[in-house]
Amino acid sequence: MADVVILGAGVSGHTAALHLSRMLGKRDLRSGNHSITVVSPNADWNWIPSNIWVGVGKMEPPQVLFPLQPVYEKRGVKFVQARATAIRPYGTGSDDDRPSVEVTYTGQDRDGESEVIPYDYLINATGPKLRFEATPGLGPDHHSYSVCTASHAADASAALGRCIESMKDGNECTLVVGMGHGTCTCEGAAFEYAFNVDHELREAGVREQARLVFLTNEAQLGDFGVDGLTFEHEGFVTHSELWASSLFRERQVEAIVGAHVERVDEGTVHYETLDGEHHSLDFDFAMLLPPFGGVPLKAYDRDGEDITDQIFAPSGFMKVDADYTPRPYEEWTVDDWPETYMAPGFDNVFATGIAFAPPHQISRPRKSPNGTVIAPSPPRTGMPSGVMGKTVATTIARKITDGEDAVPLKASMGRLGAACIASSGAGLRRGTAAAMSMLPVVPDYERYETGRDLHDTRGEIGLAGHWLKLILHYLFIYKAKGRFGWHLIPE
């Protein structure tokens, strides 16, 4: 008998839960031979890529959300709507010396209650803490908007709508979209939202009255937090900087690169650039993404001593089988990146998706002359996160059925590919998309001259990519609901 606890029900955690329930079998789960418990503070699953469309009014929150409880009930998985607060990987030293996690309920009519949940295997897939507090004045509670959650996106849509109505009355508006801190990730999401805003402005007939500015911590357009891409496009080898820049010129979107937002006042964003200069930009609407950190989790040994800094990096993300030795950029290799996502010293604890601590950035590290770090943090997008979740689930299932000596599966981001689609519009006939793929996510300059396989690293623009984004929206919600044949759909 084995008890598996999964912290988080995002792409990685939910994927792991579905695959584990399939591998361990509904009969064994219902009979109590094994158990899977998913702990998440949210009652709903959110298909986050489509929050972009919610943020411009093309979709409503119910179209990107569904309740988790019914899905898990059908699969014999226990759902605990709670926030994990502490991990005790050595047990408590009491009569029950099993490792456990401490949680505080956020729902299920037990709000505020605490519980200790023992485990034999633990997957930390908690995702990010949205660190709006890192930039004074940033975020929905202050002077800017976000699309990180469905509710945030709905608020952004309403504010954008008010701005468009103002322009219809003859006013001119400045709209700023981008990154709210020098160490943000998810540049691709901000990129996509900027072009969705552009699309809405054109649909409303007010584009000429709008100044649309993309504010990013990337040193150049097309970096996307992965040090840029070199790919073949229409028979030519090109770079993502040229490819992305052409889109900005074509759609008349201004770009401010290499920027760290220092603070956001009402109607004004203040930022520093890589040259060390300080600037201010007045706006009527701003959607600025926050930096990410690990969720607040403590760790204790058997005697109750705090060992958080041994298990978690300063960022709050969990340490795994990566090489965290500090090295200059020129010495970074794909071998630095984790393969099994197993926590050092604990062969029953894993961290996947955004929850694991990267060994370093993927983009070249940069600082301003003032010492301000202005460089994207590593993205861990849906596709690799899903693969990590399935990989770790398979490892745990093999350990349970074949024994502790079962060889763990590997899924290094230095071997995994990723596909991203930045689509504007949400209809079948009106819309376009910039579709990108890369292999691997972390460049490997020993295997590939450009760091990535040119055959599988490419960028395309057009309606076909937009159709694909629409298809993926419905396909992955179908998959996440665990419906017939779900496991046949790739991660």
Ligand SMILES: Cc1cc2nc3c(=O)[nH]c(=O)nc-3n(C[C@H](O)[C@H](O)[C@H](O)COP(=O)(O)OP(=O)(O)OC[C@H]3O[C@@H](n4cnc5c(N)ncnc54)[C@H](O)[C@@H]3O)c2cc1C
Contents of the next structure:
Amino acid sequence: MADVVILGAGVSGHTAALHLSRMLGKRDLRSGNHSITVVSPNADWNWIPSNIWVGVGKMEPPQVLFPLQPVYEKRGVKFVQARATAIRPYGTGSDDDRPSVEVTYTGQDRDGESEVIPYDYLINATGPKLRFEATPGLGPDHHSYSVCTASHAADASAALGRCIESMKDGNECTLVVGMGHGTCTCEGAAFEYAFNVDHELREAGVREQARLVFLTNEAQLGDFGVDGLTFEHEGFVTHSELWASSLFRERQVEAIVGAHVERVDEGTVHYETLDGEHHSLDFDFAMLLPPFGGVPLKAYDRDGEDITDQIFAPSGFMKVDADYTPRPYEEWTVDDWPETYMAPGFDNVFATGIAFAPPHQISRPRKSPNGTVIAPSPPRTGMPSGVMGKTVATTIARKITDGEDAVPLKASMGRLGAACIASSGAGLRRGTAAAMSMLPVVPDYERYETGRDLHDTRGEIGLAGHWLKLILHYLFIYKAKGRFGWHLIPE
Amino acid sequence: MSDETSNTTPILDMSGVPLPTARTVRARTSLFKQTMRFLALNLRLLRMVRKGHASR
Ligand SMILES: Cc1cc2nc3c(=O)[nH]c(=O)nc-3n(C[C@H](O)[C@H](O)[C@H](O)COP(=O)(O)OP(=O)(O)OC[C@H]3O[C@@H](n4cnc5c(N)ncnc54)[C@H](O)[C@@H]3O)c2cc1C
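The form predicted alone done, now the form predicted in complex with the ligand:
Everything in the complex follows now, all chains and molecules, and the chain you saw is the first one.
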């Protein structure tokens, strides 16, 4: 008998829960032979990539959300609507002396109540803490919008709509889209939102009155936090910088690169650039993504001593089997990246998706002459996050069924690929998307001259990408609902 | 480098970046061409998924 606790019901945690319930079997779960408990503060699952469409009014929040409880009920998984606050990986804290997690309820009519949940295996898939507080004035509670959650995106859409109405009345507007801090990640999402905004402005017939500025911490366009991509295109080996820049020029989206946002005031963003200069830009609408940190969890040993520093990196992400030795960019290799996502010293604790601490960035780290770090953090996008969830679920299932010595499975970002499909306008006939794929996510210069497989590392713009993005929206929601044949749909 | 706020906005100069030809732009929404691209994209993603899984 084994109890598995999964913290987080996002792309990674939910994927792990679905696969684990399939592998352990509904009958064993219902009879109490094994148990899977998913702890997550939100009652709903959110297909985050489609928040971009909510952010421009092309979709409503209910189209990207669905309730988790019925999905888990059907599969014999227990859902605890709560926020994990602490882990005790050495045991005590629970009645049976096993390792445990402390949670505080956020729903199920038990708001604010605390509970201790013992575990035999733990997956931390708590995703990011949206650190708006890192930049004064940033975020939906202050002077800029976000599309990180469905409700943030709905607010952004309403504000964009007001801006468009004002332009229809003959006014001119400046719209700023991008990254709200020098260490942000998810540049692909901001890129996608910028081109969706451009499309909306054109559809509304107000593009001429709009100045659209992409403000990014990338040193070059097309870096996407993965040090850029080298493509083979029309008989040439080219770089994503040229490819992305061409789209910016074609769509007349202005770009400011290598920028760290220092402060956002009402209608003005203040930023420093890599050359150490400070600038300000007035805006009528700003969507700036926050930097991510790990969700704040404490860790205690058997005596109640705080061992948070031992389990978590200073960023708040959980340490796993990565090589965290500090090294200069030139010495980084794929071997620095984790393979099993097992926490050091604990073969029953794993961290997957955004929750694991990466060993370093993927893009070359840069500082301004003032010492300000302006370097994209490494993205952990949907595809790798899902694969990590499934991989760890398989490892745990094997340990439970074959014994503790079962060899853990591996899914290094130095091997895994990722796809980023940035739709740049909806419509089955008129929509387009910039579709990028890369293999592997972390470049491997020993295996590939350009760091990545040129067959699978591509960038293309067209309707096909838009169709794919739309199909993925429906397909992944279908899969996440655990409907018939869900497990045949790849992560 | 300075502590002063500069009045200029350092907009990236993209005037030398190539623009797509009218033919390329048309191809991006050509139903025939994009249907082919759609199949190719799906095959590529499936190949990537297979390679990723093979790394275990
Ligand atoms: C706007 C936007 C667009 C994106 N577009 C794409 C895209 O097109 N393609 C792509 O591949 N990726 C995209 N991404 C990235 C993708 O969303 C992430 O890679 C993915 O969500 C990461 O999965 P995760 O499970 O690690 O985190 P999440 O999906 O964020 O899930 C984290 C879960 O943990 C829960 N949680 C938080 N705190 C606690 C706590 N204390 N205790 C328990 N649970 C907790 C959360 O409620 C949530 O359920 C996008 C991201 C954004 C923000």
